[in-house]
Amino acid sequence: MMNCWLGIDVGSVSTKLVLMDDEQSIIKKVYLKTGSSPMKSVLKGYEELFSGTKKELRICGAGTTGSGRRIAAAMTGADVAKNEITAHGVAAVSVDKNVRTVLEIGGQDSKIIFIKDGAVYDFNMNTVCAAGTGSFLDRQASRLGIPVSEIGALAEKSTNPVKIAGKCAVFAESDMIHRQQEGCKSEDILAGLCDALVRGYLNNLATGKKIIEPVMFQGGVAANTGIKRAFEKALGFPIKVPEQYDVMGAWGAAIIAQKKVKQNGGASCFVDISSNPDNWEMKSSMCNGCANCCTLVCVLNNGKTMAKWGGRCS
């Protein structure tokens, strides 16, 4: 039977599970929408990691990290729940000790990271603006009738990329618009759009900061070439993007999960959550014990109260 680690990332547009052997290796991932239902996708993405291969395995210990954390760590018990920042860096530094500098763009933020000596050391992050996002780029493919995962490609093409508005998605559409209207490429406007996230995103998240290479691209984007082209025509120097570019934060959050259990000796409060996945709800109500009136959001299964969170007072 093989040890195996957990590693759960459920962000606002998708969840993504790994399993990690002992020497940190990936053996399976799921990458899947997270849908209206952040525990929904978990109970999906499980059922498929573990499909045909469960009974070979022992789970040693699970990690989760991304927003939606905390129900992942309710469901499973896990022995860590880790920020979107911490885990990204953990897993950049197990790809490469070297690396300093982590550009990473998920479905609906976006983020930089600086490490120095193996560490997270200062970061920034932007979840205001949807111009400098996956969620962006879904939306404008889809409005030129291309799948989104041919962007890059096309960008490539472009000979001539044209002005896009980057500081805004609103703007940016509009400058999209007039350009097809104008009778521009389709390549070119591609390319431009590229660019422009590229300009938005260094100017939100990287005024006043030094990019050091090393420099490691993650997150879903990263599949998207013309980004990565993007980026490197703007540093003036080349970029890594790491064979598990898709699962950054699933594999940190499973790395960081495994140092906590062999710190508390190998004990684990991982649950296997496959025996009643019929049994798992969430319910919210509000706090009338104070003048606060907070929201209060309770995981449950078989209706008993398993965490609850939300509250500023006790």
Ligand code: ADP
Given for the second form:
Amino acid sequence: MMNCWLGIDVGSVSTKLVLMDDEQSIIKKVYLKTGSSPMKSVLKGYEELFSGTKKELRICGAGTTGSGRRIAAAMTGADVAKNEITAHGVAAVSVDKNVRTVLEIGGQDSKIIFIKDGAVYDFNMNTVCAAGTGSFLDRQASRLGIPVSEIGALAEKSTNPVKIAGKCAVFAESDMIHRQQEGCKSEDILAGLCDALVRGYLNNLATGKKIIEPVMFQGGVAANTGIKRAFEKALGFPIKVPEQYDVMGAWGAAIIAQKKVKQNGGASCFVDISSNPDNWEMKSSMCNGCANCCTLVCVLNNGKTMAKWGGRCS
Ligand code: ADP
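Moving from the form predicted alone to the form predicted in complex with adenosine-5'-diphosphate (ADP):
In what comes next, the whole complex appears, and the chain from above leads the way.
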């Protein structure tokens, strides 16, 4: 029987699950679309993660992160539910203990994390501007009729990147449409788009901050070599995309869970959801506890409340 640790990162665009061994190496990972239901994506990802491997493994603990971390934690009895900054920072340090800056771009937000001596000391996060996100790239790729996974290779062919406004998704899109109408080549528009996204990212998140090497680029958008190249051009030095770039948050959550469970003398709250995969649901309701009237989110299994959050009063 092999000891392992589960990490789950439920993002707005994708859900990531990893199985990590005692030495913190990833044994298996799953990356799938979150779609309309984070619960369904957790169940589907879980099934996929354990298919064919489960019998020889013992899950010693679980950690969750991402915007849906509380949902995943309620479902799996996770030992920790950590914010993405901490989870991404921890995983980056486990790849390179000297890392100083982490650039993370996901589906609907982007972050910069500053690290010293293996610990996060500052960060910045952009959740309001769509221009600096993967979903914006997805939309532009689909408008140009190409898969997002091909942006990098196409942008690489560009000899004359066009100038595109990077401050706002609406302006960037209208600039791109304008360039298309002027007959600019797709590769030049895509290279301009990558430059614009990186310019916007650095203006939004890194103004007044020093980006110190080594720099690690992670999150789903790190698959996009056009964005990596645009960062290197803007920063003037190479950046590193770790092998597990797409599951760094889930990996970090697993590492944090391992530490917590070990501190607790090995006691874990983990529950194997494959023994109980049906009848999971979420409900929201208004709290009447005080004048704030907060929206409460409730995770239920077979009608039984597993977790509830969202209220400001007790
Ligand atoms: P989340 O914010 O939900 O955690 P991710 O970090 O997985 O999402 O980022 C999702 C984004 O990553 C997508 O919107 C897409 O732009 C980008 N992406 C994912 N896979 C690829 C790929 N193979 N090539 C280029 N871009 C990709």
